[in-house]
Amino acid sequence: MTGTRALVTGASSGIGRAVALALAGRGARVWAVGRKLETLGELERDARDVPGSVESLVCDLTDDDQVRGLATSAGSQLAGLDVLVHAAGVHSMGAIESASVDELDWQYRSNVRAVYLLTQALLPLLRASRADVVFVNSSAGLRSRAVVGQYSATKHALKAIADTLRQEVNASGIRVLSVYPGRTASPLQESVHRHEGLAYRPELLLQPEDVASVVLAALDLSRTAEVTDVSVRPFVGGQR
């Protein structure tokens, strides 16, 4: 992936980082986009020593004029975007009954339009270079359950925009994967299990490098193939 250019959204912490270390362990110039410019730092020192290359970015993704300004100064630096990784999203807890409407919205505002106006804005980028997006969705995504009913719903609203944009740019020669990831050891997935007052035991979870590397093997697929979907969940068989 030497001189594959490629921008990352939530690159600050679990998959989105483990995704963009990836990619710029295997040569790739990426753009980290967080909005903690301290974790960011810790990326790039991180990846000093790759092939490739780390450049942070601070936005606020929930911001559409600096939603606007991350399109706009890619498409002044880069003469295209090979890949465009959505790995940015947020995740509350509660019940339907008594879950505030102002959660939802909240959830609503980076889980799913952030993505839809990045997207739209990155589009010409994408065209020019017959890129590959991909959406880092969540198994919430294909199911639901009890309390979880508001961040589903976001992510049931992702996956409709991927199935769509699929549809309407494969003629372009971009290919769109959505990643369906169950329980992954993050931060995130630490504050859920506060709510759930769960123990929080990473090791029996999904790693962010394993999600990573179902990423990176689809982008290596032959431009003959894509991957839409696919479905990754913690094998807790393995953990004996």
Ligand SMILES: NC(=O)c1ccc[n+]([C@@H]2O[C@H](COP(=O)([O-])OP(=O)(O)OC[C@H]3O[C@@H](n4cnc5c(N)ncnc54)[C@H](OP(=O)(O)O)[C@@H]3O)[C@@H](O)[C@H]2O)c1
The other form holds:
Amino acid sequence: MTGTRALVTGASSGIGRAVALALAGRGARVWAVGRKLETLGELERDARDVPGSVESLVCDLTDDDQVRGLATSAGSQLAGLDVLVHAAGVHSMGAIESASVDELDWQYRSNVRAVYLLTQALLPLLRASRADVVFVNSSAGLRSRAVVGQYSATKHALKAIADTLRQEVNASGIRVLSVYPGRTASPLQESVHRHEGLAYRPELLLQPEDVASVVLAALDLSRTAEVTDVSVRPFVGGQR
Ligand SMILES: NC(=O)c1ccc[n+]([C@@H]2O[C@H](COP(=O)([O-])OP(=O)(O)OC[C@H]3O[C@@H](n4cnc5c(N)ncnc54)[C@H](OP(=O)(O)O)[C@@H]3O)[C@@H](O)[C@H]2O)c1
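For comparison with the form predicted on its own, provide the form predicted together with this ligand.
First the chain shown before, then all remaining chains and molecules of the complex.
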């Protein structure tokens, strides 16, 4: 992956951070997108000694102007983009009877609209580089259950966008991967546990690095093949 140009959203935390580090660890030049300069700075420090590089980009993905600005900067500074990883996302819980429409709008804006707009704005670059586009979806994007209806609806929508995009851009040499992780140790999952009143035991969950390994394995595959959908979940069997 030496020299691979990658843009990773959600890179300041959890899964996106692990993917950004894994890519940079393999020599990629990573643009790491998040809202908090401080946490992105920590990522840059953690990536100091890896073969690739990490450059922070502050962007609120729910702000259309900022998203378009991000795409323009990528165009002028990277002159191409080989890997785009959509890992940014938000999550809230509540029964349909009580969860507010504002909560739904917030999750839609973050998990669907932002991803759609960023993909659309970057498509010329992605086409030029015959890129890989990775959507970090969720097991909730395949099956819904009580109190996650809003989040699950956004992730089902994300699946639809990924599936449609794949059909539209495969012929241009772009591969599209959706990854559907189960519960993964991260601040997002810690807040889910809090909401559910469960003790948070991150060691029993998928690790962000596990998800990153799945993504890199798919990217590594020869370009005669495309991994379209991967489900990955915590392994209840634990350590060998
Ligand atoms: N953890 C799980 O159990 C799990 C399971 C399945 C799928 N997922 C999915 O995996 C992805 C990553 O989740 P995670 O668990 O790693 O969560 P996390 O640790 O809470 O990280 C979420 C990331 O999204 C970024 N983000 C959120 N809203 C943003 C916005 N408006 N603009 C820019 N960045 C924004 C955050 O950036 P800042 O902090 O800088 O704002 C942060 O880097 C999400 O799409 C989530 O739905 C998670």
